[in-house]
Structure formats: structure tokens, C-alpha cells
Amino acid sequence: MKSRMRNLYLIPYGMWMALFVVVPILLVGYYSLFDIDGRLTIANYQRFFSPIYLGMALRSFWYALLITSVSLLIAYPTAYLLTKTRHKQLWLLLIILPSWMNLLLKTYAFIGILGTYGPINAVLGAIGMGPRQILFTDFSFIFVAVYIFIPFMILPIFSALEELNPSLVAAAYDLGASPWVTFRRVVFPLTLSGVKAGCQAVFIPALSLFMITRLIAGNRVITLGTAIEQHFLVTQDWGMGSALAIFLVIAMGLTIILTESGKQVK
């Protein structure tokens, strides 16, 4: 009886996944088999392995890895400090609060902040350093992307740290372990599941960024997400855009499989 009820509850979830995950992927795969003139072809997949698109793929992975690494370096000590504060839930809410704002609004806000006449350049001018070209650089792109994604890295790490049994840390200290050894041998391995979940939550969307690359980085950062946007909205080559999207879906799936297999091995 319980198994039958459980299967009954899975029906809405299965319908949701079929309509909004499986069917869209199948449609994208279908469009990827046609060229710009509507002829059936596999040339779109062949074009992906050209130096231009392979370069875009490598840049996409590099920037996604860089954004994930910077987010992790900032998020882990932040989450650790949050677990030690008195009003941790309030601080956590303040960190999550910006993620409730529309992504486009935050991006345009950073255009004003990082622009030539923005407050950062005003401060630089006041201290005698003069205005600098901050917007439309790799630094501005990484900075804004990390700001947007870092709450999704902090949350799972914070949850993993909260579930950590403090007696294990105390036992490590009693056995003579230094704070660094305790972190390396006890704390970090036991919170690795939160780190992997956070890396998934940041790396996968960072791999397909296009709006931030266009508005913050200008034409300096061109990734697969930017190329997909161009093919769908500018050149109207839906077939090539769909083929690139399929490769992104495969890359995201492999990322999930690799991280999940790491959890199972552990």
C-alpha cells in the first residue's frame, strides 16, 4: 500500500520532468539536425569540432571553473564563520536576499557601479589614481558572476557544516591535531558533500552564461552561451544553436555524473 501511494505521488513529478525537461531537450535535439535552410544534416555537429567552436567550449569551461573556484574560496570560510555567529540565520538571510532580485536588474546595477562615471571610479579619482577601465574586462565579468552565484555555494556548505558533529572536531584536538590538520583531515572531508553540491550549483549555470558576458564583459568574453544566443536571435541558425545547446546539456550531465559518482565512491 505504501509503495503504491509513493508511486502515485511520483506521477506529478514525472509529468513535470517529462514536459519541462525531456520534451525541451528532445525538441532541441530535433532542431539540431537541420541547417539554416531547413535541410536534414549532421553538419552542425561537425562544425562544433572546428577550432572556433572548440575554442569557445574551452573558454566556457575555463571561465566556469574559475568562477566556481573563486566562489568556493570565498564561500567556505564565509559559511564556516556563519556557523560560529550568534544570529546565523539572519546573516544567512542577508546573503540570500540579493538572489531574490531579478538577474537583469543586478547586472544593470553593476554596469553603473563599474562604469567610467560610477562610484568605484569616483573613489579612484578622489585618491589620485584616476578613472580606470573596469567594465568590459575579464575581472568585471568574474567579479559579477561570483557575486551572483556565491549564495548557491554558501548554502550547501553551510548546511554540511551545520550537520558536522562538533565532538569529532573536539576529538581531533584532544589527539593533538593542529587546527589546519583538523580542517584537512576531519572538517573538509566530512563536508565534502556540501562542497560538491555547491560546485554543481555554480559550475553548471556558469557554463552557459550569456547575459552577463554580453552586458558586463562586452565582446571580450565569448562563450558557448553567447554563441547560442547569437545563433537563435541574430543569425537565426537554430540548427547550430541547438547543436551547441546539446553539447552544453551533455557537459552538464557529465558534471553531475562525475560529482555524484565521487559521492558514491566515498
Given for the second form:
Amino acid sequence: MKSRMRNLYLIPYGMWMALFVVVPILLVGYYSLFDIDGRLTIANYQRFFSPIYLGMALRSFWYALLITSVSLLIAYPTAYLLTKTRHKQLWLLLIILPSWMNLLLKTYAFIGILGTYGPINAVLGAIGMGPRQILFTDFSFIFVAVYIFIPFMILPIFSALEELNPSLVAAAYDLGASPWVTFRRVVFPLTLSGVKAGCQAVFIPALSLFMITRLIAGNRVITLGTAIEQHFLVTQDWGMGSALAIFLVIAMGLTIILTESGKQVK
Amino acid sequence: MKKVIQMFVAVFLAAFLCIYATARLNTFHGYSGKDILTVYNWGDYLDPELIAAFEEEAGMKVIYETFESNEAMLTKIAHGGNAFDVVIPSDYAINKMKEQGLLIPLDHSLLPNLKYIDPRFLGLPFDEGNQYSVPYFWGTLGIIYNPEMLDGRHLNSWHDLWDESLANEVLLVDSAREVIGIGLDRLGYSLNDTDLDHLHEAQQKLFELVPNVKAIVGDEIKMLLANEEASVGLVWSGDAALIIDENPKLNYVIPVEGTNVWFDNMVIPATAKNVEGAHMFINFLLDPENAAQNTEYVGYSTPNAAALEYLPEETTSDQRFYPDPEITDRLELYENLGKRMLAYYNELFLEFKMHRK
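Could I have the structure of this protein in the form predicted in complex with its partner chain, to go alongside the form predicted alone above?
To see the whole picture, the full complex is given below, headed by that same chain.
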């Protein structure tokens, strides 16, 4: 009786998953099998392996990797310091607060901040180092992307650190471990799940970034996300756009499998 | 469990309140199905005061929705499920919509103000006899530059963009036909060229331009140029007028090699619900005084000959924005090249974007 009730509860959930997760992915897969004239073909997948799309894919990976690494480098110490502060909730709120603001608005603000006549260049000019071009460079792209994604890296690491039992750290010190060894052998392995969750939350959306590639990088950075947008909105080559999307789905699936595999070893 | 139920009830209550409030607001205005006119237009491309004036005059409620590109607009209309009454696409898009049967013919007897349009802009190749469309604004594609940032230098041709002194100074619009078009014009080919060798040659030529390109951007090009973020830009004349309005130091030029001339036009899509209202609206915008007011607001060039009299002399005699027929005759309209060719143009453009300095 009870299990039947539970199955009943599962119906809306199952329908939701089917309608909004399974069906769309199948549809994308279906569309990817048609060329621009509506003929059934696998040419879209062959085209993916041409230098232009392969290069684009490699570049997307490279930038997503950079964004994730930089986010992690900044987020881990930040999360660690956060656990040590007195008003944790307030600091946490301050970190989350910017993500309440519209993404497009924040990106537009950065055009002004990083511009030739923006405040950063004013400071650089005052110390005799500027003005120099910041907007439309790789640096500005990584910088803004990290700014946007970093809350998603800090939060899981923060909760992992919070759950860490302090007596374990105390025990490590008692047994003569140096702070570095304690971190490497005790703290980091125990918070690895948070790091993995954070990396997934940053790497996966970073792979398909578009918009800021145009606004901040001036299309000097071309990712698969840009190409998908173009195929759907401009060329109306839905087949190729879908094929690229399928590759992204596969890449994301691989990312999750790779980051999860460590768990079983443990 | 009790808490969960309480929460559900709260959420549902809030949702119903919102629905009730919107319904209430709509009836408060006293509009129902037939009195609504939905206009689908480019962003900020119509004086809101005119919308208010039309609502008053015709007793209709106007819903104004916007699109960012002809392609986005086409996708939405072709998919149906919406009821736009008046849409304002560009020339080649009208050709496509005609082919796909997405438009209904205009009833000229309901558009007496059509007589004010300069005959030069009627019966254009994309819609001969203006069966489906009425010109709204027109213009060219050209170069905007800041002489002050270029030590007083003046540009007048596409050729100038390749000059070494412009290293990292040029902003381009993120649009395949426009950018590939520069290459084609530079080599003396047609903007509607479909010869693959010619297109490749144009792309090679454009690769040489890469060191001069600072960024390839969208609508924000206006802000960037007005703020002197770069000294040279590839823009449509209408945008150029807006930029110059904000920063008078800049100058616009129609390149000597030739370029694209474009028309945005009012059409009625086949899915329109309020065809009569749509005709009224088009006729309203064709009225010379209204057209002049709209031109002042939008800043693009009006094809309405009678409206020119209501505009300041310095505007209408400006050869940059109201070039003589001798100049426009040399320019080219984009033709609808078909999906496959457009995809090819875009692929070439994508390669251009990926080409590193």
C-alpha cells in the first residue's frame, strides 16, 4: 500500500523528467540528423570533425578549463576564510547577492568598467601604466566569466568545509602534521566532493558560454555556444546546431563521469 | 507534511492573485481581442508617442514587441503560434516571407497615404508593385570614423580600412553578409555574388584585415563608438546618425567602391488577427507629419517625400544620410541568396572570426 502511494507521488516527477529532459534531448538528436535542406544525413557529424569545428571545440574546452581553474584557485581560499569568519551568513549573502542581478546588466557594466575610459584604465593611467586595452582580450573574457561563475564554486566548497569535523584537523596536528600536510592529507580530500561539485557547476556552463564572448571578448573568442546560437538564429541550419549541441551534451556527460569516478576508488 | 501543504497553498494563492491582477488590469483598460494591434518591430524603432497617439485615434491597444535580427523574426513567424498584425522586416527577408507564403497582400485602397512615398522607393525588386510591403525607413552600410582620433585623417573607401595605421582600431558588426560584403566590394564583386572562388578571395582579403579589427560586436557598437572606444566602425547609416547625434566628432561616409542599400518595410503577416487595424496603423505612419515625427525620433532616413518638408533643412540636405539618386543607383540591395548560400556565407564569416591576429 505504502509503496503504491509512493509510486503515485512519482508520476508528476516522471512526467516532468520525460517532458522536459528526455524528449528535448531526443528531439535535438533527431534534428541533428537532417541537413539544411531537410534531407536525412549524418553529414553534420562529419562536419564537426572538420578543422573549423574541431578547433572551436578545443578552444571551448581550453577556455572552460581556464575559467574553472581560476575560479577554483580563488574560490577555495575564499570558502576557507568564510568558514573562519564570525558573520558567515552575511558574507555568504554578499557573495550570492550579485547573482540576483540580471546577467546581461552585469556584463554591460563590465564594458564600461574595462573600457579605455573606464575606472580601471584611469587607475592604470595614474600609476603610469596605461591606458591599455583590457576589453576584447582573453584576460577580460576570463575575468568576467570567473566573476559570473565564482559563486557556484564557492558555495559547494563552503558547505563541504562546514561539514568537515574540526576534531579531525586537531587530530592531524596532534599527530605532528604540518599545516600543509594537514591540508593536503586531511582537509582537501575530505572536501573533494565540494570541489568536484563546484568544478561541474562552473565547467559545464562555461563550455557553452556565448553572449559574453561577443560583449566582453568582441568575438575574439569563439566557443561552441556561439556557433550553436548562430546556427539556430542566423543560418537556420538547425541540423548543424543540434549536432553541436549533442557533442556538448556528450562532453558534459563525460565531464560528470570523469569527476565522479574518483569517488568509487575511495 | 502539513508544512508542505501550507507552502503549496501559498504558492498557488500567489499565482492566482497574479493572474487575477493581470486580467483585472486588462479589463480595466477596456480592451478585448479585436481592439488589440500587435506590432513586431526592431527595438527602439518607433516613437512611443506615436503609438499613444494612434491608440487614442483608433481606440485600439497597441502591443509592441521587438526582435533583434531578421532571422530571429523569421524563425518566430514561420513557427506560428503568435498573432502579429504589423511586422517591419528588411528587404531580403520580405522576399523570403513572400516565398513561404507568410504575408498577405496589402489593400491599397486602405492606404491613401501611400502617395506620399517618394516613387524612387516604390516597386523595388524585392516586392514589385508594393503588393505586400510599404517602405518604412531606408539607408546604407558604411564607415563611421573619428577624425580627431585619426589625427585629422578622413576615410572614404573600404580600401582605407586595410591601412596599417588603423591597427586594432576597427569595430565590425557581427553579421555575415555585411562583413563578407566588405571583402566582395573591395574586390569589385557583387554583394550577391555566389561564385565560390570569389567568396574565397573575399575571405582571404578579409584575413588581411584581421590585425586592424578590434572587435566584432552587436548593437553595443553604437555605445562603443560614441564613447571613443575605437576610432572606426562598420555601421548602418541609421546607427551612424544616432552615434553622431551623441558624439558629433564622428563622421559617416558611403564608401566609394559601393555598398549595400537597405529598406525596412511594413508588412502584414498571414497570421494577423486585426488586418483592418494593421492597415490603419500603416496608413497612420505614412502620414507626412507622423512620418516626420518618427524620423526625428528614430534618426533613420525616411522614404516619405512629403515628410521631408517637416524636417529641418540640415537633415534632409545631408548627403550622408539622404544621398542623391546618382549615388544610391550605384549601391546594391541584398538579394535572397537562399538558405544554403547564406549558410556558406556564415561559415566563411565564422572562419574569419576564428582567424587570429
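Note that the structure is a prediction, hence the values are computed from the model and not measured. Residue numbers count along the first chain shown, from 1. Throughout, rigid core stands for the largest set of C-alpha atoms superposing within 1.5 Å between the two forms.
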Task: Core-aligned C-alpha movement of L10 between these two forms, 2 Å or more - done: yes
